[in-house]
Structure formats: C-alpha cells, structure tokens
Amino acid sequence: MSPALLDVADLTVRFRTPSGRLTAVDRLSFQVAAGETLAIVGESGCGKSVTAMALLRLLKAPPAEISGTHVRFDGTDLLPLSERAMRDLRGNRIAMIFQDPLSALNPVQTVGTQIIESLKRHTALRGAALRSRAVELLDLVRIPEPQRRVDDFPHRFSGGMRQRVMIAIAIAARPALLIADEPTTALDVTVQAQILKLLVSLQREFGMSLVLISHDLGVVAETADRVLVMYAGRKVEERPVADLFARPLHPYTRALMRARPTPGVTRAFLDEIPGIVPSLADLPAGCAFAPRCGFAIDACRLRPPPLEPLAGAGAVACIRTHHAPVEEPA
C-alpha cells in the first residue's frame, strides 16, 4: 500500500455525561492511502459517525473529549491544530458528506449560494466566476438544467438530488480526502446505485481518498478496497474487501454477513443477531460482543481481546480466531 494520506493512531472519543465519561470510540487506529477507499461498517451506535466527526473536530468540546497518539493528515497532526487551522482544512483538503442532506443544507439559501460559500472560502475564484463554477459543479454531479437549478432552494429537490448537491459542495475545492457518512441512507435502491456510481466516478476523476461509512454490506462490497468493522466503539476486524467477504473471521462480522439478503436465495426470514448492542455506560469487562456470541468461552469474558495481525493482510480481535479457530454450525 502507498504511504498513508490519513494515519489515525489510538483515536479515543469520550463524552461527559451526568453518569460519568462514556467512551464512544476506543483506541481506534487505521490508515487510508492516497486514492484508496476504506469502508467503516457496523450496527447503529458502534461509533462510525462519531469517528468521522472526530476526525474533522466537529464534536463540541465539552461534552466531547478527543484524544489519541495522532491523527495525521498528509503528515500534519490534526489533534493539536487550532480551530482556525481546522477551518482551513474542512471543505478544502478534507470534505464530508453528511447522512441527511435536508438537515445539512440551509433551507433559506439557494443551493448555488451554498456552493459559492465553499468556493469563496477555499478557492481564489471571485465575481461571476463563482456562479459559473457552481453551475459546473451541479452539472458534474449530474443535476439536470444546472443553470436554472442553481437558484433553487433545497426543498425544491428530491432526496437523491439533495445528496448530489451535498456532493457538489464537498468536492468544490477538490479535496484529497472525502468522508461519506451513510451517503445513501433513506434513498431508494435505484437512487442509491446512482449516488454510489457518481462517488466512485468522482473519486477516480479527482484522485481522492474515500472513507465510506455504512451499515450496508452490499454498498461496501461494490465500493471499498478495505473494510474496518466496528463494534461498541472498537475495531474488531480489518481486512481487504475480497478477503473479508470470502471468509469473515470475527464472529460479529460473520453474524453481519448472515443477516444480509443473499442474491438468488429466498428465505422466509433473515438471520438476526441475538441480543442488543451494550450500553456505553455498561460495557462488559471482556469482549463487548461476548454476550451475543455463540462461540464465546470463559476467557472472552475476562478482558477485551487484543487486535492481532493476520498472516496475510489485516487484523482481527478474537481469541477464538487466533488460538482456537471456530467453524460455523452445520
């Protein structure tokens, strides 16, 4: 893999609450190379979106507390940077597409005004060139009649079109890294496919790195180079996408795979993962997945398993995988 554009080491995010400090992301480490797509997957509440917000320092402090060994972007550690320096990076070298475009877009400003705001902040364009570039960006994300739609307000667009507007804003300054947080949530299947195809096309055209946050394994299989699986704020498995889908190793990853629809296979019910994700205020002493895991042994409940490298590529945090491999029940 080429040198890392993004190098995250021991990222930890805690929140102050009336009941004490809750750890939402626990010593998370990963890298993203230039031009690479890393997918971060897991159930709701596992820490995916908090990770993305922490990388861009968008969490209000307090109650949030962000720490770690480093979060290096293109050689610069983001953790000690001033807020002014972070504003220079956000929307410029690093951009983000948020889950809900209707909430992320300003309802009382035209989409053109919102694109121009990013262009003014991060490019040398001025005057008529700003509007011209805004129209070009709407055309680039395949919005019909961009010359006319640039003056429309967000409520005049469908969900899929609003997401395209968000993408146009995100790529306005040609970022090196794009973070897409559930970019296809609440969109129908056809529109999802269009948005994903657009993201992949723009990534290749601009040479961007992409961090794709999703709970949709079908989306991940089509888009990612590597997959990082999170559970209860911790990384439990990280593998090249082909390896992970061919042979998932962590019991949680296996359970996620079984719970998804299989093309060409008709089932009355999808498999489900028993139990619920543990509360951050009451995490188990050992492996956080042990209470829901059919393969857990006594040792799994004593202490969190270390994340150990695999013989090939990647790593997995499971005692059974490394020392007493388990087989799926017949």
Given for the second form:
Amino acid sequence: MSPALLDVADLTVRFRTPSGRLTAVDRLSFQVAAGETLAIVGESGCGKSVTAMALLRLLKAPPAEISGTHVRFDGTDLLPLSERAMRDLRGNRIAMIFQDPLSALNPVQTVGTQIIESLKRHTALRGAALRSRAVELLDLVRIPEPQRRVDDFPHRFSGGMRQRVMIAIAIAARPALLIADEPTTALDVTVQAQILKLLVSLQREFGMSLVLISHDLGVVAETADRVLVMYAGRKVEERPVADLFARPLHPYTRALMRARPTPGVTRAFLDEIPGIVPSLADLPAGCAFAPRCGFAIDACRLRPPPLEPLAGAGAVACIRTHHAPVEEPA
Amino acid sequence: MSAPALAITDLVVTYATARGRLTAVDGLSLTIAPGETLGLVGESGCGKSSLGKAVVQLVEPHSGALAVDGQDLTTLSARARRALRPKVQMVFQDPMGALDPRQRALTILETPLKLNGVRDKAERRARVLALMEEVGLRPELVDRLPHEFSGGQRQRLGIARALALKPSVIVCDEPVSALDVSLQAQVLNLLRRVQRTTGVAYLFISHDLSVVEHIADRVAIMYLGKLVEIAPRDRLWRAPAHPYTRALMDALPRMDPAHSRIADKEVIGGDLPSPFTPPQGCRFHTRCPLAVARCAAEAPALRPIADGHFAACHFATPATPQPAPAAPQRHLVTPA
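Next up, the form predicted together with the partner chain. The previous block was the form predicted alone.
Full complex below, order starting with the chain above.
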C-alpha cells in the first residue's frame, strides 16, 4: 500500500454533558491511502459522523474534547494545529459534503456566487476566470446548461442537483481528501445512484481519497475499497470490501447484513438484532455488542475485546470470531 | 369470493396550489384482497403518499371511487362514511410527529376505543394492554409519554393504535424509513406477525424497493401520478416489464461487491420532471432509454403482460422470466 494520505491513531472524542462525560469515539485508528475509498458504516449514534466532524475539527469544543496519538494528513499532524491553519486546510486540501445540501447552501446567494467564494478563498483565480471556472465546475458535476444555471438560486435546484452543487464547491480547490457524510441518504434511489457514480468518477479523475460515511451496507458495497464497521464508538471490524461481504466476521456485521432485506431472497422474517444500541452513558464493561450477541460468553462481558489483525488484510474485535465463524447461534 | 379489502377505481387527487393545479394521482385503479400486502413504490412526487392520504380520507379525492370491504365511500353519506372510518387506519413514517407528546400510551390507545363505543373503562384498559402485548410493548410502559419510548417502540405504539379498531386495511406510509436497519427488521417482522394473526391488509408505501420486495405479495410502481407496472412480487422481480421498474432495480444498492459496483453500473440519467408540468405522452419518455417518437405523443395504457402482471409501456412484451436469482451467500441463509 502506498503511504497513507490520512493516518488516524487513537482518535477519541468525548462530550461533556450534564450527566457526565460521554465517549462518542473511543481510540479509533485507521488509514486512508491516496486515491482510496474508505467507508465508515454503522447505525445512528455509533460515532461515524462525529469521527468525520472531529477530523475537520467542526465540533464545538467544549463540549467536545478531541484527543489522540495523532491525526496525520499528508505528513502533518492536525491535532496540534491552530484554528487558523485548520481553516486554510478545510475546503482546500480536505473538503466535506453533508446529507442535507439545502441547509449547507446559502439560500440568498446564487450557486455561482457560492462556488466563486470557494474559488477566491482557495485558488489564485481572479476576475472573469472565476465565473468561467464556476461554470466548468457545474459542467464537471454534470449539471445541464451550466452557463444558465450558474446564476440560479439553490431553491431552483432539485435535491440531487443541489448535492451536485455542493460537490462542485467541495472539489473547487481540488482537495486531496473528500469526506462525504451520508451524501445520498436524503435522495431518491435513481438520483442516489447518479451521485455515487459521480463521486466515484471524480475521485478517479482527480486521484482523490474518499471517506464515505453511511448507514447503508448496500451503498458501501457499491463504492468502497475498504470498510470500517463501528458500534458504540469503537471499530469492530475493518476489511477490504470483497472480504467483508464474502465473509463478515464480527457478529454485529453479520447481524446487520442479515437484518437487511435482500432483493431476490425470500424470507418470511428478517433476522432481528434483539434489544437496542446501548446508551453512551451506560456502556457495558466488556464488548458493547455482547448484550445483543448470540455468541457472547462470560469473557466477552469482562473487558472490551482487542482488535486482532487478520491474516491477509483487516482486523476484527471479537474473541469469538474464531470459535464460531459462520454457524448461526443456537 | 369476498369483496376486496380495498378497491380504488380511477382515483384522481388534485391540489390547488400557489403555482396552479397539481394532479398528484391521475386516474389510478387497484385492489387489495383481505390479508394481502400491496407494496406501492415510487420516488418523491410520484403521488404515492397522496394516494395513501386519500385512502384514509385525509384528503378528498377529486374523482374516482374508493371502496372498503365492498362499500363505496364516495357514494355514501357523511355519516355512513364516518362509520366506515375505523376500517381504514394509517401508520406514519415519523411516529413522534404522529403521536400527541402530552398523551400517555394508555390515552393514545384508548381514545379510538372510546370514540367508537367502548364505554367501560376497565374493558378499555384491558384492550389497551392486549394491544400492547400484540405489538411487543411491555405492560409497564402503559403510563409513559411518547418521548420516553425509543424510536422502534414509538413505531410499535403507532401500529398498536392503528390496530385498536380491528381495521380491514392499514396504510403504512414509509413506516421504517426513519429507522436504523436493526429496528427496521423488528418493525417489518412485527407487521408480518400482526397480519398473520389479524388478517389485516396493508397498502405499504415506500421509496425502498428492497423493503417492499421483502414485505409485499404484489408490487405496484408509480411514476408522476400514474401506475406504470403492477405484478406479483416474484414476477416483478424476475421479469420487470417497464423500463422505469428496471431502472429502479438497477439503481438499488446491492450487498454484492463482486458483481455490483456503482462504477460499472448503467445508471438512468435525468431528474424527475415537475409534477406541475408532467411530460406529454408517456411520462417517463424524457428519461427512458427505449423512448421513440410515439412515446412522446401517445400515453401507453396499463395492459396485461401475463397473469396478474400489467405494465404501461408501448414496448412491454410478455417477457421470459429470468431464472431465479443465484443462491444467496451462505451467511444470508436463515436456518430452516
């Protein structure tokens, strides 16, 4: 693997709340190579979005407390960086897009003005070149009639077109890393496919790295090179995409896959995951998934399972994986 | 043969808006048998939620007929219509928005009973506890407020309320769209169990073809106010006849990276046209890979393709069903 563009070691995010300190992300480590797509997948509250926000330091601190060994981007540790230096990096070398493009766009400015704002801040372009670059960018994200649409306000665009505008703004400065937080969750399925295809083709064109945050295992399977599964703030499994879907190892990953309706496979009942995700204020002492896990034994409840590297590639945090790899719980 | 639980004939729903008249549902007909689940799939603005609202009489249809258990609501007096109202219930996408935040579970569930003649308080409470048991809510939750329930529990409460008056049909409008996958499975399983014990029919509205494909006996696909295809579930999956149905299936993300990667997929282009100015002729022709001049001029009628399978496309032919999909991966098989 080429040296990592992003190297995150022991990232921890805590929130100070009236009921004490909650650990939303617990010693999370991962790397993203240049040009690679890493998907971070999990259910609500697993810490996937908090991770993305913490990388760009978009969390208000306090109440958030971000710590870790390092968050190295292109060789520079971001953790000790000043707010000013972070501002220069954001939207420039690292960009982010969000689930809801309407709230991320300014409703009283034309989309052209908003793209130009980003170009002015992050590039040397000035004058008429700004507008023509904005039109080029709209064309690049496949917005029809970009010459005309550049002067339209966001409300004149459909949800999918707005997300295209957000992508145009995000890639204006040719970032090395794009973080996309549930970029297609609010979109219709045909539009979702268009946007995912666009992201992947832009990534290839520019050799950009992509961190895709999603709750949808299908979206992840369609786009990612590697997948990191999170549960209750911790990494439970990290694998190359083909390995993960061919043979998921962590009981939580397997349960997630079986709980999802699979087109073409007829089952009267889906496999439920009993219970609910534990509250961060009341995490079990051992493996956070143990109370819902069909494989759990006493040892699982004593201490959190260590993340074991796998032969080949990837890692899994489960002491039962090797004992009950594919069989169903009795 | 007993009357269909729900029969919709030539239903038209229009709205007067600031931008002019919007026809959300444009002459749609379908029936649902007792105990059957009909899945209704479409993207934003296709009119699927308007259809659901018309069925539960939250919006007044512009024209057309709507019959529940064989009784046509549109020809009945207001009083007779009210008497039929308990027969059709609704489960909403956002249970928090559909439950009064100041009412305890007991009040939420006993109100429909009270309004429909269950006078005895003790009997009402007993019925409420039975309903809660039916949907998997512990009896001690009876005095809790909606915000004290988890998201999945709130949806269970919404389902219990819909069941209170023993309806013939429940309109489920995106009932699992706001839930995480693990809760989705719990709610979908609950809906299936409830149907098996009560024999209620579902009109299951969703944007998610994979959820509908799991839960429905038959599937109907809507595009801009019109039905474009309707077929038994397996048939639709193996031999989709309408290009829009195929586009929806192709766009569906699969958990199969060895065979389905977005970079290699054909993806249908374009956006949904505005429902205020739907295209002439076939409404799908502006995005359709098969469209020819005729499609822009002449709207295709919904016509039979095979037994119980109808499609509205000039080029829909009785397709040869594809072989059943390859055996699922081992970890996805539920042990018998």
